[in-house]
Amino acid sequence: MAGCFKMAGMRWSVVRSFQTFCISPNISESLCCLFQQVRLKHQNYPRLRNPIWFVKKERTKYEEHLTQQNKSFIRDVVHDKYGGPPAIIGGVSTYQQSPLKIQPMDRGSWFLGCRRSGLIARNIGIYPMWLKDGTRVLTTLLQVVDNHVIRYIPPEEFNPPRTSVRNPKSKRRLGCLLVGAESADPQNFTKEYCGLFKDSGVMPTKILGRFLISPEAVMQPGTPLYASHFKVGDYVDVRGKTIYRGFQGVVTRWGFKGGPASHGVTKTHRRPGNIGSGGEKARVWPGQKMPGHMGNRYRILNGLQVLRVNTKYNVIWVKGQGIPGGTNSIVYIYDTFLPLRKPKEAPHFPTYYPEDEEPLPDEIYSENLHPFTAPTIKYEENV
């Protein structure tokens, strides 16, 4: 009988002549279904299971041929039941939530190596900062809108779609938490996406970003969050999707010199060239820059300081112009995992509070940035 367990890694004239011996009477008709199995079955590879927020979000509009006056009702429900009219929050028009509905969770103590949330935000452009001996930097600026935490799973609970293959049975540490930002309208979502939003008391939101932390930093659902989550002098990883260029050759995308303009080149300005597959290797090895497609990828830079801190309209500068994506592309910032330059002391843990904690001036500077409202130039009379 062992020998007929052997049969998945043998030849399929050797599969057939034990499929002779399975369909004799003295053999149970469950031990032949257990063979057939066995003939039938296929390697094990790791499948991808999609997380419990992963489902479809649009639905199909279609003319309802409403009147005016129902479509008052409407708009009044939805207001009455997520808090209030739309109203700009930001300088971004959103809406206003709805008070948290579940109890406030205990609020646990930072340690180092803790890992907390991060924010949603978006790259709205790049700005020129001056520091106080005259250099200049560039920054780029991150808004964050209308971010709230929607939903808590804790580690025991959380079933990440990826696992480790050395030890995928090992204890996990980090929970997930769920935070959406920017709040729509929940007549443009379908009823499961909406679903995502009932404990939180938040509106439906158009995206949403899942952060791995430490269950000392868990918060109940519904918090907001705010751009002054992180403080001036802080390092952050910012991760975004680069911009999609579409196929490009090796010239665009790999920055290949391509070939002589003239001299007795014929359609060859461009191209790669030889890959360099012959003799015994005869293929073309794996990783060779070659054409194909660009971008819409997503990139994390990391290691970037936080210079300022607008709270009036949480706007977050920070150094650095190679943040992955376009204006107006979504990224997510959260607290840097380079060694050397994670934090010291404790941030605003888990976040920042509002009434919990003095009120934060409109516009925070670094110590070695130079504010616009300070004078530039000051003169002194020799005595």
Second form
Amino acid sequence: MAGCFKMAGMRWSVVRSFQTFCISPNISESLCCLFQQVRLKHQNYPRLRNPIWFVKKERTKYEEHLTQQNKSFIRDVVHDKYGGPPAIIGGVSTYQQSPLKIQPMDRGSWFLGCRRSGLIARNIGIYPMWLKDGTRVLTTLLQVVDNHVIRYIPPEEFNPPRTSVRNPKSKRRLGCLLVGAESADPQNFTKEYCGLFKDSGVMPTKILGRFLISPEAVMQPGTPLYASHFKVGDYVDVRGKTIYRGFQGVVTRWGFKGGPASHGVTKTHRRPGNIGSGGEKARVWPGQKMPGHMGNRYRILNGLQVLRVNTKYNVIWVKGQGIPGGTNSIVYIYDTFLPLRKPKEAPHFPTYYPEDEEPLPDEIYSENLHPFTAPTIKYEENV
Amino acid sequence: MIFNQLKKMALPNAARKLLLGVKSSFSLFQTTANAEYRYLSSVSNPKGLLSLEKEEENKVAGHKNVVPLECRFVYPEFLPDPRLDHRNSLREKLERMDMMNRRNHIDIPEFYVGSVLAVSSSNPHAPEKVTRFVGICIQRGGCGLRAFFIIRNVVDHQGVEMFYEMYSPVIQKIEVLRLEKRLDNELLYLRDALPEYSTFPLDMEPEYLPEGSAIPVNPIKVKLKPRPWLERWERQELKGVQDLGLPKRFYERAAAVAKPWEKYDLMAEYRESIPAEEQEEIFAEVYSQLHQLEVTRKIMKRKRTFVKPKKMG
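Give me the form predicted in complex with the partner chain now, not the form predicted on its own.
To see the whole picture, the full complex is given below, headed by that same chain.
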């Protein structure tokens, strides 16, 4: 591949010299077009390096002719190794485990502008709640299932494929924290995938995500993360994969109005119409809204307020209903990056440790939210 | 052929048994599975047949079912939205918990479309911060905390409708002034009816039904105003409406666009309903608490009726 780049570069220089001495402008123009494309395609782009955790995940399952005894023996070995039987946590079938193989790490302290880990959650639906003044708000429920820290890669070692465009040689200051959610039977996964989890002592998880964190916010691999990682009233950004809609026309994709249904209109009910004018602009301008592929890409919704947290089922209620992805899809929750909604006070840092603090109540409500356990809202006479 | 295909499909056990049982006489099923049960309940089976089967099953098993089947008519909002891509068991459970918490603070009585209700709600703009509105319930719907109902009345010759969310914390009180059903599942045609059909005095006295009696069905037929209307009522197979008096072409068009086969689409019905087994599970979870609330309400009501004549005297 690298050789190929060099070749392309050399060819370009040859063409440039050729072009200067060339007599016929037509030939040079056509050649220029031909090679210019080649040059732009390979202009100093880094080779795609997949992150270390991008390994083959699913294993091909074939008939292994195991007896019932063999199967139960393997199951016992798995439970012994990971120290936990299968359990249903918050309505999701996973494993009850308490790893922490590695020596405890030093916990840093929070400072303004510090980046800590996020959570991996499932969007489980939307329902209305009411504020104390009687207004109705729609809330999205995000369930945090069985999140564990898997691995930490310090900034010096973390070498992501994409570097800063402005200053590619700038010193990297954020480390990478791998977080897994929803433990599953290791027999379902490949050897390489299971190897990622070896050091943490956590069972292989169905979902594996990464968060870029400040080195101060590091957590020991194996640390469980709970919904109370976020405090009520905090603002979060939620990232998810939008619903896949395939190739769509302009009415669905961009909300064009389409044409009339009748009055002599033929074959022009959902068409885009004109896509540009003539003269100097006689081409399709970049950014023209046209039919095409829609959905199935990551989008992020910023600045959602946490209204309520259920610590028993690990559910977070956030205000708003536009979270990317459908019900039961996976989302990533981060502390918001919006400057005016960033936390002013220290959040649970680096995360909420139930053993360190006083036990939280099952339900935590925001100050302006009306809990359903509270009596009916009545307005004061002289307000 | 159809039955063989149906056998393969993922129908709930009860529905499958029902289908097999009726295999010999399909016409019987046609007559019993009328539209009345389709919209009132989310159960895919006609009530009569299902209850018969349930009784048989109970006899075989030797125990009696605790949760009555009528729950799905009395508390329809406890059944979740049957759309499969919107369902999540934990969300539904949390939603039911919140609903029960709200029900501990406000008495949401049994009522149906056609019942006359009086709703008091907090209102920051009203002089006494409370608004009381009386009217006939013309529509009821929504699942879970989204449950709603619309009540309609005519005030000063002006039709007024109020949309209430059942679990909204600003609702202070819901009184049932007259508990009855009508011939249709939605009374939206009252908007195009003569005003006397939706006029109710604002100081209407509650009418008590004797305990244990069935909910009466009011067979009144409403007279609609002449066209133009909000909807094409002649196309909707309404039972509670007098002869519409339209020219012949309207009925011909209605017959041409009618889809009378849709009510026999069992798979569509299965998609639009919660299976009976799941309904039982859901009501088993909340029924004891609901029943307790109902008992306390009855006791309170009795006390109230006992106190009232004393005060009058």
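The structure displayed is predicted, hence computed values, not measured ones. Under this definition, the rigid core comprises the largest set of C-alpha atoms superposing within 1.5 Å between the forms. Numbering follows the first chain given and starts at 1.
J.: After a rigid core superposition, would you say the CA of Ser277 moves by 2 angstroms or more between the two forms, or not?
T.: Shift at Ser277: 2 Å or more after core fit.
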